[in-house]
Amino acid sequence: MRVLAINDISCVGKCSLTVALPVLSACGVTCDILPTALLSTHTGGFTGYTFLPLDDEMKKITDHWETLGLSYDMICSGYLGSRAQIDFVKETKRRFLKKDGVLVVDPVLGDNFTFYKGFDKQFADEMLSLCAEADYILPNETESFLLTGTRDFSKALSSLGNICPHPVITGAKTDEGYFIYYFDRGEQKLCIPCVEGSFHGAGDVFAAAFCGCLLRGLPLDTALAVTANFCYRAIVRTQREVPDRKYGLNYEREILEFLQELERCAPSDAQNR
């Protein structure tokens, strides 16, 4: 199995491609990367960081790949810094995703019910058009609101389900606790353990582990449960062991248990797909 991860590279602060590459590779699949930007650090909690968009280089990279005849079982996209990069992901899907391949979109837009710097409603509308080409989308509770205009998770899920077969709203906080809302032959809801507070890079760990589970043949509900357990353990360890959370999750110490659970749940023929 071969997956292409499209995201930024933040040189300090574990997130984006520096998380996707090791987690997906550990799942037993070949992970290639297409960087959208190069940052000295991620943008959450650091100041004075450098930012270099890589639009021109992305075109050169994919043109070279075409001469190699590369194709992918899955393409997963994360941070995209411009509408042009959103269009580029659509083009990359057409050029490199296998006929029966899967597109997973993490529509990175914001947190705490506000847009990240540089994003706005027009950008969200463009991101929604990319979501319409995806098989799975992974908005957090903020992004589901920015994409649909409602904080009602059932209504947001229904709206997103009209454009994507499998929307997944992560970290949805309700009066009853935290849930993952997802669409799989109708609305489904998975109660998840959660730790209060902000943990940078948690969404990227979730997205990478989830994609790895899908590639190994886990059904959607099992993939979400295994991924949520992994992220929870990593967050608890980070809370206990990492004084400054902006440097990312200490997920590496929990990856063995994640892989063992993945092996127990994966179909016996998944390795041969």
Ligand code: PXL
Second form
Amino acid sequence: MRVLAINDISCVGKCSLTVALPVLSACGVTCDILPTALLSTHTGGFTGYTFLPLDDEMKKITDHWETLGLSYDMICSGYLGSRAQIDFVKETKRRFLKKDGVLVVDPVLGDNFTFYKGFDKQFADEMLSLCAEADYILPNETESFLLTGTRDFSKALSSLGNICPHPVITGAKTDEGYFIYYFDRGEQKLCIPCVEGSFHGAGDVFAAAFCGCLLRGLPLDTALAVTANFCYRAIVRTQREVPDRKYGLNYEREILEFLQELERCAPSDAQNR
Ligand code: PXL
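What would you give as the form predicted in complex with this ligand, now that the form predicted alone is on the page?
So here's everything in the complex, that chain up top.
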């Protein structure tokens, strides 16, 4: 199985490609990367960070790949810095995704019910047009609101379900606890263990682990449960070990248990080349 991760490289802060690559590789799949930008840190909580968009390089990189005849079982996109990059993901899908390949879009827009720096309503609408080309989308509760305009998770899910077969709203906080709302032959709700508050990079760990689980052949409900358990353990550890949340999740030493759970649930490799 071969996956292409399209995301930025934030050199410090454990998110995007610095999470996607190790987690997907650990899942036992080949992960190629297409970096969208190079930053000294991510933009959430740091000041004075450097930001180098890589649009020109992305074009040259993919033109070279075309000469190699590469194609992917999955493309997963994350942080995109401009409308041009959103269009680039759509084009990359057309050029490199196998016929029965899967596009997973994490519509990175914001947290705590506000946009990340540099994003606005118009950008959210553009992101929505990319979601419409995806097989799975992974908005957090803030992104679900920014994409649909409603804080009602059932309504947001049904609105997103009109454009994408499998919307997955992660970390939806309700009076009865935290849930993942997702669409899989109708609305489904999975109660998940959760820690109050927001943890930087948790969405990126979730997206990478979820993609790994799908690539290893787990059905959607199992992939979500195994991924949610991994994220929960990583968040509990982070709460204990990392005083400053902008440095991301200490997920590394939870990978072993995640993989053990994944292996227990995965069909044999013979069925899953
Ligand atoms: O974790 C999402 C993310 C990814 N990449 C960059 C970010 C953020 C969130 O702040 O700034 C550059």
